[in-house]
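Here you get one chain, nothing else, as structure tokens; it is the form predicted alone.
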Amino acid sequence: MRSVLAVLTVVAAIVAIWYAACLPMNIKGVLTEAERAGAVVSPEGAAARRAMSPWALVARNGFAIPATWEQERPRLPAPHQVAVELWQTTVNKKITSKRSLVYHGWVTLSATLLGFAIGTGLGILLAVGIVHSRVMDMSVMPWAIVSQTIPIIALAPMIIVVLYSVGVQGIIPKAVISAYLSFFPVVVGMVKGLRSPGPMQLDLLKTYFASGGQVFWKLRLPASMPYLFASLKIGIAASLVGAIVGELPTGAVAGLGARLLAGSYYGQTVQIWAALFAAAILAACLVGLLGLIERVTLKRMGMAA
């Protein structure tokens, strides 16, 4: 109960701050609309209000406070506006509708899972090679680190243009970008995990005349499982980000990235925030699913999750 109460307290504080932030963010637009509708505002004229502090405008026009939480196109939508948009675009829409966030979420999830599978497989293979080969350790690992210094927002258009030029379209370019972001955490985590067995454990297997394969399958791989799952949780979230970023330069018509683009084009800030929350919920579900798989796997292996 203490943990639940602590979480609810933090959530309540965030919501309260969010509502308070809507006042200065939206007050000028609200007063402009009210003035056009014939209401008396202080001071009169948009030019005079532009030079004033938003909080001063709130203090002098208290009647406009409720309207800052109800604007159709606010600068900062109120929490209940985002919640209503989420409800309307998930529960109240058919999942096959192009206005449904479930539909757009599935499009993004498909690219995420494909890219995550590619990135995870590549990361595990590289980690095994790095642990067993001094040459790969000295050559591949530095390049893997350097690759993550390139901003994905700059790299994504280049990847898409190159793949489109050779006729690769659809889900593959987004999956490649997802794999690019997800493979590095897996590489680092697996390298750390495969190297986690101590010298005494390795020496014990040597006394049993264990082969390199037996050392890997009986000792290194089981020892790396906690590290692998920790890196997979980071990788799946990064993969989702990569899928969304991959949708932005292509002008996609489906996917959470497409919803973000459409909202920015038409000034639909409520739609943008709803898509952001949908992405966050999707990421939380994916990480939670990996956590469940981790507990089951480690329990069957006799480890504490």
The other form holds:
Amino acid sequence: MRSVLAVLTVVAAIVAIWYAACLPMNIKGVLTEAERAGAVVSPEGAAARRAMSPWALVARNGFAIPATWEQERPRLPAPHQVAVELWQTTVNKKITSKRSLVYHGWVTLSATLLGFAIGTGLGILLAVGIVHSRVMDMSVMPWAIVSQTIPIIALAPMIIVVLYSVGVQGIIPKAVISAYLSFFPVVVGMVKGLRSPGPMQLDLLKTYFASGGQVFWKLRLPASMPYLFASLKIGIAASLVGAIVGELPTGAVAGLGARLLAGSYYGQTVQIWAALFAAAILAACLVGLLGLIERVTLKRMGMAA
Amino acid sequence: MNTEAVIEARDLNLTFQTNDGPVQALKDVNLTIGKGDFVSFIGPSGCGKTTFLRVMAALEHPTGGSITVNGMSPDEARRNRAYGYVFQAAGLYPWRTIARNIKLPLEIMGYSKADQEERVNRVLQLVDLEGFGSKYPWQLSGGMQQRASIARALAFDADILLMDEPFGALDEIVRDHLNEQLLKLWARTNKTIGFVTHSIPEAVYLSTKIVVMSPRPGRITDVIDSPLPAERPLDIRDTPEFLEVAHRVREGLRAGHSYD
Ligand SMILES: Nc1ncnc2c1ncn2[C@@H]1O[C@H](COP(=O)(O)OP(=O)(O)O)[C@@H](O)[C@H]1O
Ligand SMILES: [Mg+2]
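Which structure goes with the form predicted in complex with the partner chain, now that we have seen the form predicted alone?
The next block holds the full complex; its first chain is the one shown before.
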């Protein structure tokens, strides 16, 4: 109960700061519009106001404060504007509509899930190879690390162009970028997990004259499960980022990334923020779902954390 | 007893190459262990007890001399699954129930499902853990976990049981109880047991043969064949015979120390 109260306090503080931030961010635009509509603004003239501190403008034009939270195209939309936009574009729109965030969310989600599956599979395979082969350990791991130092925003257009030139388009390029981001945490976590059994555990299996395969299936793999789940939670969030980034350079017409892009073309800041929140909520749901699967799996394995 | 040699070490030497230079863990070790013997290895830490046990189990390889187990090399004996090894920590898999932990070696060695079940029930009974098969390790006390790990080592037909300070982390009362059980178990199964310990009473109480070792370099300073009867209630520890053997062990340990 107390933790709920604490969480609510933090949320309330964030919302309050957000509303306060709308004042300096939006005041100049609001005053320009008000002046054009015939209101008396101090000082007069946009040029005179340009150099002034926004807080001073707020102080001198108190009447304009409510309007900073109600602009159509604010620099920073107020929380309730974003909430209303989210509501309008999810609950109040048919899923098939091109303006439905559920529709756009699903487009991004499907690429995310495909990319996550590819990335996880690839990550596990690489980890198994790295743990069992010194050559792979020495040759693959450095490349995996280097691959993550290249900014994805620079790489994404090239991946899309290369794949397009060989006739691959649609969901696949997005999933590839998504996989590119998500395989790495899985490799790192899985290598750590597969190597987690101590020398005593390995010696025990040696005294049984166990084969390499038996060591893997009976010891290394089950021991790696907690590590795998920790990585999957990072991986799924990275997958979502990858799918969104994959929608940006193509000028895609569907997906959360497309909504972000369209919003910024047309100065629809409310739409941008709504898409951002939709992505964040989606990520939270995915991570939460994985957490649930983790709990159930580890509990059934008798390793309840 | 003591007729057929199960383990025979001749001029055994083992030197570890470490970053700080070579460490001679075993020097000129000679020892014969007969079938059905209960042999304790006692000595201060670093005297090579663990290393010697690991050489027997082919987990380490000697750098000099020879050792045979059941007349073969330790590696061949391992291939024939001649040992059960009990480590200081129980080392049960947290994701397996006690019964499935005991089945681990049986699965690896390819025992049939029905045989597995039967063996699990039998060894659970041997270590006094009937009814705990479906529990997970964390639901058991430290002493019970160690018993389960002994059950795991007993589940397959290895006729040599190697135990490296199996009760080292347990309190004295639990330890006494487990010692008593271990003797009964040994009498019933007629296995050959190699047992590492720090405790003089434990060594004297359990063993038919006590090997006293000393460190730097690790070597055997005394081998004592116990005159105590096979039947040993706990209060045998107050008899003059027992105290005499304990005294000799203590002397051997002291002699080893004054060496350096
Ligand atoms: N794997 C190893 N590498 C290097 N030195 C070791 C290794 N194992 C044991 N030693 C050294 O060998 C000596 C004997 O160790 P050990 O057999 O563990 O003694 P004990 O079990 O009697 O305490 C010690 O000096 C120890 O540091
Ligand atoms: Mg030791």
